[in-house]
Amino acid sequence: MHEYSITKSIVELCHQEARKHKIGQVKLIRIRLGRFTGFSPAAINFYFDYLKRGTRCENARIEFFEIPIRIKCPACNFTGEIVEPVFICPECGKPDIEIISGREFYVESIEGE
C-alpha cells in the first residue's frame, strides 16, 4: 500500500515540474528503483494509472530502472551484488556488512512536449 503515496508524489511532482518547465503533456518518466526499497513496479504502475488522469502526466508510462543491492563487508573486504536480502557476507559469513546501493528510489528523468 506505500506504492499509493509514492505514486501519488511522483505524478505531483511530474505535474509541478512540467508546469515549471512548460511542458504541456508529459510522456515519459524514468524512475531509479533500489531493489532494497520492496516497491512494486507493478502496484506502482497500478495506481499511476489511475492517479495521473486529469493531470499533464495523462498520457505518459513509466520505466523503471532497477538498482542491484550491493554490500561491502568490514572484515573482509568484500564488495559486491546480492541477490537475496540475506545480510552475512556471501565470502566469509559475517553478518556485520554495510549496503552499499539498494535503497535508492527517485525519478531520473521526465519527457514531454
Given for the second form:
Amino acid sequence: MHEYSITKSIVELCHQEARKHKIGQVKLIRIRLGRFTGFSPAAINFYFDYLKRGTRCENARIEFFEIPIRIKCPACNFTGEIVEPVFICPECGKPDIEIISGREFYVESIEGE
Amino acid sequence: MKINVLKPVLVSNQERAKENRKFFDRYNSLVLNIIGAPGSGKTSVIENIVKKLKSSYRILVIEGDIKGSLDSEKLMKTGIDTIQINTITECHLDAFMISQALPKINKPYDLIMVENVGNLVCPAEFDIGEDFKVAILSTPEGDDKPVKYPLLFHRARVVIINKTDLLPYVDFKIKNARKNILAKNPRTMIFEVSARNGKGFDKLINFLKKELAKKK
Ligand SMILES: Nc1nc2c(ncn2[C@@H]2O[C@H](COP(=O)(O)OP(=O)(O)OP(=O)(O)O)[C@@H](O)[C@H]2O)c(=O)[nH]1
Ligand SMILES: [Mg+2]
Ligand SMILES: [Zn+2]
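Hand over the structure of the form predicted together with its partner chain; the form predicted alone is what we had up.
In what comes next, the whole complex appears, and the chain from above leads the way.
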C-alpha cells in the first residue's frame, strides 16, 4: 500500500530534523492527520517498525492526532464540523462549500534526547 | 527535548508534481490523470478517445501498472506513442515515477493521458502534475462507490460512468450515482459512456476538444 513510501518520507524527515537539532534518539513523533485523507495510521505503524531501523527514529513511536473535517459555506456563513464527507451545507443545503480542515498530513513535533 | 517540526509529509511529491507541470507546459499539453478500479475500463475508454482524436491531435499515453505491459501493447496497436511505468510495489503513480518517465518524452503532444494503477484510494492522494483527475466508475461496481471513496470523487473534475450497456443487468441507477458523485463535488462533469459500443463518447470528446483549445 502507499503507506510504504509515505512512512519512508516520515522517517527521513524526522531523522533529518533530529540530526539538525542534535537529537540522538527520537522517542516520540507526533503526526497530525486530517480525516479526509487516504492514509491509515495502522498501515503507517506497520511499515514504521521496519523502516525506522538504523535511523535516529529506531526507538520512537508515533502518536497520531486526527483533525476533523471542517467546512465553511460561503452562502450562509455556516462553519462547522462534518462527520461524513458530503459537501452540502447542513444549514442551507447549498452545495458549494469550502473545506477548511481535514486534508492535513504533517509531522507536528519530535521528542527525544 | 521537544522540537516543533510542522512540516507536511507530502511536500516532496507536491513539489515534484509542480516540476512535472512545468515540463508539460512547455508544449501546452493537456494532461489527464485517469483513475478507476481494476477492470473499470480505463484502457478501453482511452482507446475510444484515441480513435476519435488521433487524426487531429498528437497523443501520448502513459501506462502505470504494477507489472507487465499488456495495456500499453494494446494501445500501441492504435498507432499512438505509449510509455510504460511499472510501479512494482506501489499501488499508485506518484510525481516521482512520472518525472522519471519525462526524459522519454522527446516530442510535443497535445494530449497526454495517464492510466493510473487500478485503485480508488491511493491515486487520489498523489498529484502527478496533471490538469485534472478523471475518475472512471463502471456500472457493475455499484452506484455507491462515491460514498465509499469520497476523496477520489471529491478531487476528480470529471467522472466517466462506463459500461452503460450493462445497465439492464446490474444494480446501478444513474440517478443515484449522479447524486452520490455531486455530493462529493458539485462541480463535477459527469459523462455516461459505453466503451463497448461507443455510446456517449461524443459529449466527452466535445468536452475534451474544448479543454484542448483552452491550452493553445
Ligand atoms: N460490457 C462492457 N465491457 C467493457 C466496457 N469497457 C470495458 N469493458 C471490458 O471490461 C474489461 C476491463 O477493461 P479494461 O479497459 O482493460 O479495464 P482497465 O480499467 O484498464 O483494467 P486494468 O488496467 O486491468 O485495471 C475488459 O474485458 C473490457 O472489454 C463497456 O463499456 N462495456
Ligand atoms: Mg488498463
Ligand atoms: Zn449554507
